[in-house]
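So this first bit is one chain, no partners, the form predicted on its own, shown in structure tokens.
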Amino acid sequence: MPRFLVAYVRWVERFNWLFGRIAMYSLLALMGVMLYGALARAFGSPPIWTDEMAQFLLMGYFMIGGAYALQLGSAVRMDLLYSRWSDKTRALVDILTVGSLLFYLIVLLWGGWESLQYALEYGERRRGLWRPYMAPVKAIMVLGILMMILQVLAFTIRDIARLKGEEI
């Protein structure tokens, strides 16, 4: 393979996992939300911000982790004739498959990357007492979908590499 795929597939795979391992961690910062949320009720004094917050942060969670759960192998596979297969020809239809995946996530983009647009342009935010601007949140999400394309794309050179005898 030549060298900058090889160097493609690495620095994808070196940037997700570590956005990956910040989304994990983002969880304590959910559980001290939540907690902070659940306290300041029992205590008389429940804020208007914390359930909106720990929606925007279990979303950033998912959105950010995505890339990284696929990464790990951590998706849903259907299994049943997938594990049985030699990696050539489990390489080989990935490669055959990967064509309607990525045709999703474009697709998501899109969406996403207009919704940013809209966000921005208009200022939105989200109905309700606290009002927060979505901008923020929308722009996590077109990371997020932009970094599980790019993941994606490195398992498609991985898979080509397989098929060809060689390893990255």
Contents of the next structure:
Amino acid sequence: MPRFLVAYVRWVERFNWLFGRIAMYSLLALMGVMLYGALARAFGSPPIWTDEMAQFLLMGYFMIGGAYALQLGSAVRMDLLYSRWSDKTRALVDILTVGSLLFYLIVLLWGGWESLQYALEYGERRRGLWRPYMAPVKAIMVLGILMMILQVLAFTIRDIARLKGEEI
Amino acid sequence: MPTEMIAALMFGSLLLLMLTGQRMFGVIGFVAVVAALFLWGDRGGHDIAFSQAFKLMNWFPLITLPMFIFMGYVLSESRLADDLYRMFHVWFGPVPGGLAIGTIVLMVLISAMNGLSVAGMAIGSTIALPELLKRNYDKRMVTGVIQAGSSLGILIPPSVVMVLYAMIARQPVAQLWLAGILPGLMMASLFIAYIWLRCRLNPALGPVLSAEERAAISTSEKYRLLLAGVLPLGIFLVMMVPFILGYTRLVESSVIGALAAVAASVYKKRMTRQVWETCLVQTLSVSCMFLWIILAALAFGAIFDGLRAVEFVRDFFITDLGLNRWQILILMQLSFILMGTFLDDTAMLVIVAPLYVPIVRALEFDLVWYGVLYTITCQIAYMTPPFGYNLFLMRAMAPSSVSLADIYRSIVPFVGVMILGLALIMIFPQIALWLPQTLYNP
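The form predicted on its own done, now the form predicted in complex with the partner chain:
Full complex below, order starting with the chain above.
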């Protein structure tokens, strides 16, 4: 495989791994926020920001963690046939069908990008008491989708290499 | 193109693409966005996929999902339930089939502390299974016991499957969980009755603990082991009491439960660096998998809503086939079980709910009640070959003396018992609905 493709795979996977690990630990932050909210309410001064903060954190958790979860091989496949194929056949079929996955992710990115632009342009805020700006969480979502696309491309490069008898 | 053609085309291509083994969320999402662009491309149809993310975000109880998954992993990875098994072992050992019965009770307790069946499976197959096999319990019965018992994890609250169902059916999670309690206990009792009966008819299936082994356990030891039950009970109470008293909300209780499980494992000195790492990584991996699939399935469901495909299906059944609503419901459950035998469970979970729930609503059935039926049918799907989550877990975890054929055959009687339970709840909806109705409409 060309050197720059190998470098691409390495860099993308390292980047996704790093951000995925950060997302993984954000689960603890999510717990902290919810716990703080519950305690503060019990002592009579309910904070207005905890619920939405928790929802934003969950969004970040699974959007940014998505690419790392893909690396961990957690994505469910229907393995009626898949489990019976050799590694090479799997790589070939994945290369042929990966377009569908990419198409979905790109349409997702398209919608996300427009939504983010809107949020930035009009200073969109969430309704309620706290009224947080929506741009940051939308930016995180767009970043997460982008990371998924980069990860899927990295997988595809790995698959092509596998077909040629190389392992990256 | 007529609606029914589009709907059929969407389903056909979905199944076909799934067969290639491409990642499920991608396939579901792909079919959804292609249909959206085709139908509403000129009116912002591309936005449908992304806007589902806000549905996910705004569904507050969704936060319980990673919490209960995390809690389940802490519980099984730090081996908190080991002592619990010992307790049942000692106390139920002298009864014919007692160890198997004790395992079911153990599973009920574990189910009350986590939302999926994984923790129950892990504990059942690594601790209970070897012990039972060593005592000459029939291996086919034992593997069935563990699979059936652990599947109660999604029926007895807290239940992750019910959180997902609640989101799709727009029903309150707390009511669904309450509705799951009695059917869960009923199911456990049915399992126990079955085991007891089989072992009574054929004592070789579940021999009693030998006299010397019983003598080796002193009375004080017996009572000391009862303390093992205190810890899980404590976790459960710390989690549920503030919720029931109204101090915390469901989501906060799930956080407290997760932290209580961590605290318990630290107290027991079982929380090593390795365990901590595994719990966090597995939680991320499973939660993300669920959430990305739901994200795609919501888009798929939104398009089905937009197509008004449900009305078409309902008209087809009622007007064209002349069926009444009960016949349709039974037909739906049968097709659900049938699909469960060859479709992947996660796919079932997210495809079936958006599809069936509107039909059930159109037929004017109670959606909380249907949630229980849905969950039990998921349990059955988890266990039925060739594709069952539990089957695979079992194969991965069981000792090599248990063959795949044993595992397949072991579940048959238990699936029978579960279908009986399903029928009972269909005939007597009060089994599920009594508890939520009494507590919510005093």
